[in-house]
Each structure stands twice: as C-alpha cells, then as structure tokens.
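The chain below stands alone, shown as structure tokens; this is the form predicted alone.
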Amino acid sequence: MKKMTSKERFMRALRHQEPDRVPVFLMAMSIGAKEADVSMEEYTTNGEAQARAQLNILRRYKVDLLGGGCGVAYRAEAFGTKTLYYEGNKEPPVIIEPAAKQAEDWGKLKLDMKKPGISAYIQAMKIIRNEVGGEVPIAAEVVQPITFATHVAHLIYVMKLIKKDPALLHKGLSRIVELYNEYINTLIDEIKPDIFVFHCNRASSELLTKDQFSEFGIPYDIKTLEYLTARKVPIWIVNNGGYPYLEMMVENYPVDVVNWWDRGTSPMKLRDMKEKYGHKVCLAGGLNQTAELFDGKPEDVEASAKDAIEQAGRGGGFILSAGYEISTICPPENLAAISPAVEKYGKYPLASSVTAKP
C-alpha cells in the first residue's frame, strides 16, 4: 500500500478503514518538557518552548497525532484557580487553590483565556500548526463537565455536594458548560484542530454509581459534545479510570474514538471492544503507561504492540496509544520502541500470524 500522510493515516482509522500502518499517538503532555529541555512551568507559560517540544516527539518517536498541554492546572487556571509551579521537569504544575469554594463561587465561574498556561498553549498549537501544514494532525483538549467541577473545587467538595446539595452542583455543571461554548470556540477559531480530545476521567466505578453518572456525568457530557459535533470536530474520549462506563459512553456519546486503560483494572479488553463496538467506533489504547512504558524494557513495548494489532488491528479503525499520559521519567528508549514494532507488525494488510484469533 502506498504510504500516506499521519493525517491520512489517521483519517482512514477514523473512518474504519485500513490505513497504510496502524496509527500511533502519545499523550505525551507533561514529559514535553524534557523533550525541551526547560523547567516545567517554562513548559506551560512558554508557547515557543511548548511548541518545540510537541515537535521533538513528532520527529523523535514518529507519531501521527500531535496534542500539547500540561496536566489540568492550565485550563483549570484560566477558569479562576490557582497554580504552583516545581522546579526543574519532572513535576507538572498543580491547582494550589480552587476557584469554587462555595455555593455562590459556582455562579461567578469566569473565563480568562488570557491567562499563561492557555495562552502558551494555544500559541503552542499554532505554531506546530504552522509547522506541520496539513500533513500532521492536531488534537485540542477539553475535560467532560463532571471531571472539570473536580478541577476547579475540591474532589471532596464535589463528593458532598452530589449527595448533600446536588442542585447546586447541577448549578456549578451547567456555568461550566455555558463558559466551555466560549473556551471550545477559542481553541476552534484559533488551533482549527482535527480532533478533541474528550477526557472523562470520573466517569468510572471506583468513584461514581451509575445512577450518579446518569445524572451528573451523562447529560452535561452530551450537551458539550453535541456542541462540538456542531462545530464538525470529531471527538476522542478517553477515559483512564479503573472501570469506565465504557459501554454508557459508547452508546450514548457521538464520538470517534474511545481510548481506555485497557491494560489496566478495566474488564473491557481490546478484542471485547472490537467485537462489539468496532463497527461503531475507532478503537485506540494497547500500551500501558503504568507497566511496560514506565518500567519495561523496549522488547516488552514491542511484545504490546504486536498483542495490540492483534486485537484491535482487523479491518482498520485502530490507533495505537497508552491507556493515558506518559509519565515524564519513562524511559524514552521505551517510547522509541513503538514506531518499529508498528512498522514491524501495523501495516496493512495485515499478517496471517497477526490478525488471526487465538
């Protein structure tokens, strides 16, 4: 098969399709500033820097799907909290204090797109934008209502308020959703990205019922993502918790991609997904973030690869990523591992010996 573009490459699996090879793409936020060589917070507040970085691990370890960013305080930042930066590049900035304290904070939610970490960013993804042309694509970001109420207050404070005062936190869902048109509308107007990248981190057992989601996850969810499909951006979600409701997202959610821990806690494996939902939706994960990545060697990495095509790589409509973030000390030889077992074992079509079921 002719080689083709990252973008066409990607496409191609958005569409359920065989590309010329399985697609790769790291959530490679946090771990940029080693890539850059700069201090954590030159990383976030420095656009230029950002940037560079994004471009090292495109060139470095051949990716297809480029994104920025650094941990939640930046975008936290812009809707009223407070940010601590680490010395040195190892330590993402954190949310030293909530913008929502309590009841009456919820209502006064204001958005500055001003502020450094979104700023850089933004500038970041316009200058790879500018960089890459259309060859490469780029993923903005934006984190589902519920998860980002945990962001901009305390978790602990989210937690009373769903079972003391679950009016006010329907308040407090509905002004994040009605600020997220302005702040989806920047990064569109500005980044034009290829795709959103949908973080739905609460959205699992371990910390929410499924009645608790139904109400307080599902309806605020769909509204963003509603308004997203509106603009025609395709949408990604993922979602690292131990035991997503998965299958609630996939058939309630207009989405593309669904990306998960699957080398994790979650029943839901790879081949479950491709069974059921891949006819649906382009399936990406198969890497594990906190095992072979974090603390394998690069033959483990391969050995993940090639147990991931296997799973998932039928037909297309597969892109192989990590359950979540790439932890800023993983090894980048590991990183280095993954472009040549996808070209080893990921081009279409694919081998007898990959693609038959055990």
Contents of the next structure:
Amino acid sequence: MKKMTSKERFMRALRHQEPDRVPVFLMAMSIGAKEADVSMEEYTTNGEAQARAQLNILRRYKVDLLGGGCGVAYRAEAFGTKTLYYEGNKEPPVIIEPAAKQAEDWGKLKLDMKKPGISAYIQAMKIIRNEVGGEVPIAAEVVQPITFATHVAHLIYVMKLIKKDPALLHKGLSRIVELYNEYINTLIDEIKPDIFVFHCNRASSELLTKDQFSEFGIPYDIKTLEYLTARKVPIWIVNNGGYPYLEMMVENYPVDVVNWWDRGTSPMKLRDMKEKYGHKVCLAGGLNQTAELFDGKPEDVEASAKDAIEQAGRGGGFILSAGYEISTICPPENLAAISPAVEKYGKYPLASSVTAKP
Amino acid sequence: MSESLKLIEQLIVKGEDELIVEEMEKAIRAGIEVHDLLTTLNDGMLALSQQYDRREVGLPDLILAADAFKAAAELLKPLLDAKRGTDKALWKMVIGTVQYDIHNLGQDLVRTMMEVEGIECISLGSDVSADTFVKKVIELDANIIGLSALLTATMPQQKNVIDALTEAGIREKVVVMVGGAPVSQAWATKIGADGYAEDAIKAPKVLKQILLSKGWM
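Please could you give me the other form, the form predicted together with the partner chain, since above is the form predicted alone?
Below is the entire complex, every chain and molecule, led by the chain shown above.
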C-alpha cells in the first residue's frame, strides 16, 4: 500500500478503513517537556516552548497525532482557579485555590482565555498547525463537566454536593457547560483541530454509582459534545478504566474514538471492545503506561504492540496508544520501540499471523 | 442490639453527620458502653464499605459516612482517653501525598479507614517532600508511613521517600505503604515498599497482614 501521511493514516483509521499502517498516538506532555529540556513552567506558559516539545515528540517517536497542554490546572485557571506553576522543574502545574468554594461562586464562574496557561496552549497548537498541520492531525482537548467541576471546585466538596445539595451541583455543571460553548468554539476557531479529546477521568465506578453518573455526568457530557458535533469535529473519548461507564459512553455518545486503560483494571480488553463496538468506534490503546512503557524493555513494548494489533488491528479502526499520559520516567528507548513495532506488525494488509483470531 | 445502636449504625451508612451527634449524645447519656458505641460505628463503616465493594454506593456516600464517623468518634474521644489513661496508641502512621502532587482525597480516605482501626494517623497534607516525611517519622516516632501519588508524573516521588528513609537509617523501623490511582503492586514491589492497597477500604487489611508477617503484631 502507498505510504500515507499521518493525517491520511489517522483519518482512514477513524473511518474504519485500513490505512497503510496502524497509526500511533502518545499522550506525551510532561515527558515531551523533559525530553526537549524545557521546564514545566516554561512548557505550560510559553507556547513556543510547548510547540517545540511536542514537535520533538513527533520527530523522535513518529507519532501520527499531536496534542499539547498538560493536565487540567492550566485549563481550570481560565475558569478562575489559582494555579501554581512550579519554577524550573519537571512537574506539571497544580491548582492551589479552587474557583468555586461556596454556593454563590458557581454562578460567578467566568472564562478568561487570556490566562497564561490556556493562551500558551493555543499559541503552541497554532505553531504546531503551521509547521506540520498539513500532514499531521492536531488534537484539542476538553474535560467532561463533572470531572472539570472537581477541579474548578474541590473534589470532596463536589462529592458532598451530590448527596447534600444536588440542585447546586446541577447549577454549577450548567454554568460550566454554558462557558464551554465559548471555550470549545474559541479552541476550534483558533486551533482548527482535526479531533477533540474528551477526558472522562471521573467516569468511574470508584467515584460515582451508575445513578450518580447518569444524573451528574451524562446529560452534561452530551450537551458539551453537541458543541463539537455542531462544528463537525470528531470526538476522542479518554476514560482510564471506568468500567462500566466506558460502554455507557460508547453506546450513548457521538464518539469516534475510544481510548481507555485496556491493559489496566478495566475488564474490557481491546479484543472485547473490537468485537462489540468495532463497527461503531475506532479503538485506541494497547500500551500500558504503568507497566512495560516505563518498567519494561523495548522487546516488552514490541510484544505489547504486536498483541494489541492482533486484538484490534483487523479492518482498520485502531490506533496504537497508551491508556493515559506517559510518565516522565519512561525510558526513551521504550518509546522508540513503538514505531519499529508498528512497521513490523502493523502494516496493512495485516499478516495472517497477526489477524488470526485466537 | 438496642434500637439506639441500630439507628446509629444506619446514620453512619446514610452519612448523617448532624443527626448522628444527637443520637450519640443520647446513647452516651443513656449509659451505653463506649465499646458498644465504637463497635457500632465500625459496623456501620464496614456495612457501607461492603456496599461500596459491590458498587452499590459511590465516593460521595463514603465521604459523608466518614464525616459522620468522625463526628461521632469525636464524642467518644474523652471517654476513650479516660479509659486508656496515659497509654499511647500502639501504631502511629504518618500519611501524605508526595511532592508535586496536591491530590488529597485518597490519603483522606485511608486516614479515616486507619483511624477506624485504632491507628493514630497524622496527615502531612499534600505536596510533601521526602525530607519532610523523614523528619516527621523521626519526630513523631511513627512506625507506619503512607505515601499517596495520584499522577504517573509523581509516582517516582514515592521511591524518593523510601530512598530518603534508607539514607536516614530508619527504613527497617517503618512499614511503607503506597497507593494512588496509577500505583500497582508491581510498582510497590519495584520501589521496595512493604505494601500496596488498591483502595482505602483494603488498606487496613493489607497493613495488618504486613504487621503480622513482620512479627510486629
């Protein structure tokens, strides 16, 4: 098959068609800064430094999709939290004071896209688009409202509201979604992303029961995703291990790609999801950010990549990725093992040994 | 079980931190034994934790129950102190979230669960440096240390604390437990921690096994 650009490759996978090979994506934010020898403070507040770090990841590891930013704190800052950017080291920024501490604060939440973190992020993504956007797809990001609420306010406060003052939490979530309209549309206008990553960290039965997630998660997720579908931007859901909510989201949301910690605690493995939802969504995963990527050897990474392609590669609709962000302690040689593994096992048409069902 | 104790157990499960104080005060005035009250509070937490294991309740329910437990246990403190006299708690745990990580929830829950088991817990909060952990272990003469990390980026700090304990020559005097969403048993083993619990509910059980295996119990 003729060699494709990353964009062609990615878009074919998204449409459940076979590209020339399995595309690769790494959520490599902190480690991107580390490998470019950029402090996290600089990375998160200087768009040029952030772009340089991500472009370094692109060139070094031959990924097929680029994102930016790091964590939630810089995004929450645009909604009124106080964020601390550690000076000169490799740690991501943190929220040191929430924006919503009491009932009346929720209604006063405001959006300021000129805050240092978010404006650096937008600048970085524009630089990346200008440099490689013709050939490499760009991902923008938004955090699901219930998850974002636990950053704009303290997690324990939000959890208590679920039981003690659900009406107030609904008011807060409605305000977040209202502000998301401007937030998302600004990012789309400025960055022109090829896809939007929708982070669903709190969609987990370790936090919320099905009833609680149905009441405080789903309705606000759907409203947020409507902003994206109205602008015809594909949606990539990241849900690191939140069984059974992963399936609820795939069944109910207008999702194009689903990415979860398939090598972690989730009982849903790539093979299961391919079987059940492979016709509906493109799957992303197969590499374990808490095991072989930082704790294994390059041959372990190669074995994981091969196994993932065996599980989900057939017919396209698969992107090789980790379940979540890559740790800064991940050895570069392990990340460097991904691209050769994909060249070896992930070229379409896949070898019969790779596609044979177990 | 008396009606009063039944009600107190239900109030723990429902996380009613104000109503439980009223009921506890009534029970204390009625002369119900401190031991029976404490057992009832523990039973309530245990019942809720079993519901949580079955995912019938969520974190909001656990948090409110922990608040109710704390409020109720606070009333028992003077009575317990009077009974115990000057005896110190046998087990003392220093707990905190490692440096550059400000997530507190996990350690808050673990602390509550440990306190339920009678272990004195001192929280150092979040973003705690390895040096501070070591200093506090020495200063407070703690024999257990709990290290929480909620980010893959901050997990290595758990190892830094263990290395600092070794450097200070006190590693063998303390049980080191690690936890947090990205942490696993494999990671705990790799960095030389004594134990790992996948959630707060299981943490006291894991600790007990470690103490038994070390012959400390």
